[in-house]
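Just one chain follows, in the form predicted on its own, and it is written as structure tokens.
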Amino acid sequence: MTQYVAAIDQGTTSTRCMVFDHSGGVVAADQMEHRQIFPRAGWVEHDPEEVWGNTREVTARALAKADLTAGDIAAVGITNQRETTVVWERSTGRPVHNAIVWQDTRTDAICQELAGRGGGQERYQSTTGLPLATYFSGPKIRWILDEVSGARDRAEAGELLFGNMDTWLLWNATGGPNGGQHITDATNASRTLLMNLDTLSWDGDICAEMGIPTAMLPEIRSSSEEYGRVRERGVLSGVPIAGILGDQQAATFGQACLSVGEAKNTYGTGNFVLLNTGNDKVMSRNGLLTTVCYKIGDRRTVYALEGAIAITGALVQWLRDNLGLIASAPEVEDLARTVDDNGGCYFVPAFSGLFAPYWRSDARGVIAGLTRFVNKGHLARAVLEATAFQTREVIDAMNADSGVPLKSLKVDGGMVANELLMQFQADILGVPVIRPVVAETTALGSAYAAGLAVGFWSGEDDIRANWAKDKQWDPTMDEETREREYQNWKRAVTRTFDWVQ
């Protein structure tokens, strides 16, 4: 009897496999980091073959830790860093270029060229829900076809395939060149700048304008159905892969934000706030994205408003790896607690420009307010506060778009273990911040999608019943201090503009 569901969580810095029981509890987990490749300033790449190798390894180790075999697993779900772009050979499975990561800014000239044809950044927004920005997959595909010798001719001849990381893993897991399924789900497709939000199909006119042959694009399916079974040589041989959700949508699902008006914030490499808007797509007037939240089988599509922040947890990594001020990420909290406040220092981490609500690719990072008084403790505190300030900006935009002020915020992801950050987040928002028992809800959400497809869970009520609160932080900061600190932050943000000419 199958007792468990497995999830592959392919993130920006690592890949993990997690196994869940019917109550949503973690039975086993394993995780491996992969290399971050920076060929030049603003460029970020991953090796897709390294990621696929790590995926196989963490899956085998997770099963071994709980002494499980494929026969114990009812289904597999996949969740992934969304806009990261892979193009590979159909016949061999070899990538023609490293994966171009969502944070990468090399496609700025392509975006400006397309915007210059009329409509500016909003050229495709009414169709796709997205502004023209380096963040999304479409311009990255175009760059690969333009810059890799022979790639465009091969793509037009049907020899090359495109996928975000979900598609790359699914294709390989179901056989690769030997019958691999070339499929994505609507949440990932909605992050390409190529999909019509109403029809959930590729938009031929936009693809033609970007110079992307539709033959290289995967089939778009729902987020919860059987796409294929794991290849014979895999440790999960024969198990159905039955759920795909982009990472932020998966976290929304795992947090049981299944009703209109419910929202969550995931604290990972970047931060992503999603607000469930139900079957109605709400077009933002305040710099947010309109995106597919999830689509379960043949049920109606559920949409969301999203505020995407490029650099949050990645800033802690930068403090560790580039400056060497800490030896491990958790140490940032201890260092920040050595001071009582930020000492007047504000850190705006516009390393890849600014995402929501600004969408300024010309911005670059700034540390403002430095004096001789500021020490490394103040800098660590400013690093953490940057995450909370950026979240406040997105929540303000979301409140304006929805017309319904947020009353509390569900949080998940690696950084929610940082209690200093969680308290400051509640203080700067002025609303309670709530952490669930299972903080890694991204993997859990994709497990739910897969389990629903095979009947392991009977419906959304099971998901709601599984959600449980671990801890809540209530605001303690007075209104005057809150608004003064926020206005100082906003002034620091303006110093990042127009840096790239």
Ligand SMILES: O=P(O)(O)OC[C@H](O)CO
Given for the second form:
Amino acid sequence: MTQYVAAIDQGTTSTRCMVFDHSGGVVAADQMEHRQIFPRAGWVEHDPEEVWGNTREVTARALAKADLTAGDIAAVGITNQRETTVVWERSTGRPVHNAIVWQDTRTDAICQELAGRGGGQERYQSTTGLPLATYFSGPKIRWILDEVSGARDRAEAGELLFGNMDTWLLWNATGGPNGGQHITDATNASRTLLMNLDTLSWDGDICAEMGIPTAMLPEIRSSSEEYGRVRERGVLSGVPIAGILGDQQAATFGQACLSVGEAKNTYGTGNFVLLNTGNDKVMSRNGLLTTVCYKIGDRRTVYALEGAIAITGALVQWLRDNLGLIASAPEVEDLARTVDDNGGCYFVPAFSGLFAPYWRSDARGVIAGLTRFVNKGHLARAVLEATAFQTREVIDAMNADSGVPLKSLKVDGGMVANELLMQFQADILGVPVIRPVVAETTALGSAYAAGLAVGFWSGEDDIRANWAKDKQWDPTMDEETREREYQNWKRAVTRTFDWVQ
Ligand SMILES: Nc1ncnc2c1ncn2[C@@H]1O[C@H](COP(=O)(O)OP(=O)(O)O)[C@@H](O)[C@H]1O
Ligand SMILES: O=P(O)(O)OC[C@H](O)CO
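Follow the form predicted on its own with the form predicted together with this ligand, if you could.
Complete assembly follows, chain above in first position.
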């Protein structure tokens, strides 16, 4: 009897396997962190083989915890950190380079060169919905083909394959060199700078301009259909892999933001606000991305506007790992509660430049407003407030683009355990912030996509019915304080500009 659906959530800091029942409840879970490799300032890499090894391990451990076997699982969904780029050999499965992570800024010169050509930024935005920025996969593939000896010739000959983490895991799970499926879904493909947002196919002209042979690109499919079955030797042997969604789109789906105008914010390594815009793609005039939200089987594509913020939870990690001011991420709340306010201190974590709504690769981090009064408690508060201020900036942009002010914000991700942050977020936005019972909405969203494809769930009404509120924070800050604090933040942001020359 197949009573459950499994999800693999391959995130920036860790890989999880979660098993869900029909009500969307968590039956079992396991998680492993992988190494963050920083070869130079601004460069961030992961080892794809380590990530694949961790995926197998967390899957085996999650099943063992609930005493389940492959026969109990109706389908598997994959969700993943988006944009992170892997290039590997078709015949052996060996990566030709470490994965280049979404936060990595090494492709700045490539992006500037492409922007300088005919059409430049404007052409990329109108075709792909994205600005030309180091964040996306296309320039990262180009860098690997330029820098790894012989790689471009081998890619042209069909010997090398490209994939984001979804494709890398799917290919390995379905057999690797022995029949592995080379497939991605439209949400992941919409983050490469290479896909046409209307046709959901690779844009031949852009690929040629970027020097990327189409022979190495995966087939683009919907987010909910059977792509293949787990290889014979896998713990989930024979189970269909039937859902793929980029992690932020998965969280949108898992939060049941299924109607036009519904939005969620995920607080992880970075923050990502997605607003469902239905079957219409809205082109931003305020620094947001236009992206595929999901495509269920052969139904019409649903699009989203996205505010992508590079560094939020990663700043808490930085406080822990680089300064040693806290021993674990949750301790940042205790430290921040030792003071009443930020003491005039604002921390703008432009570690990878600034993403939405600025897209400034020349920006670098700044702590503004330092005096002898400021202590580590104020610094902890400034670290948490940075997440809330950055969120306000992208919500403002969204309100301007859509013309309809947001009434409340659904939240999820690792940082939403932080009650101080959630209250400050409601205060600085001036709208209620709502956390669901299952905060693991990313894994849940990909489980829903997989379960829908095999008939485990019958439709979107099941997803809506499973969503339940855990807690709500209402704004308590007066308007004058809110705007004064926000304007101080904005002034601090301007101090990060023009640093990299
Ligand atoms: N209680 C907390 N307060 C503040 N930040 C937290 C807390 N718990 C976890 N974090 C941060 O949340 C992030 C982990 O969230 P998660 O959703 O697992 O991220 P990802 O999916 O990006 O790997 C880390 O960057 C960590 O610093
Ligand atoms: O791994 P996360 O949760 O930080 O998400 C990363 C995003 O997908 C990057 O676009």
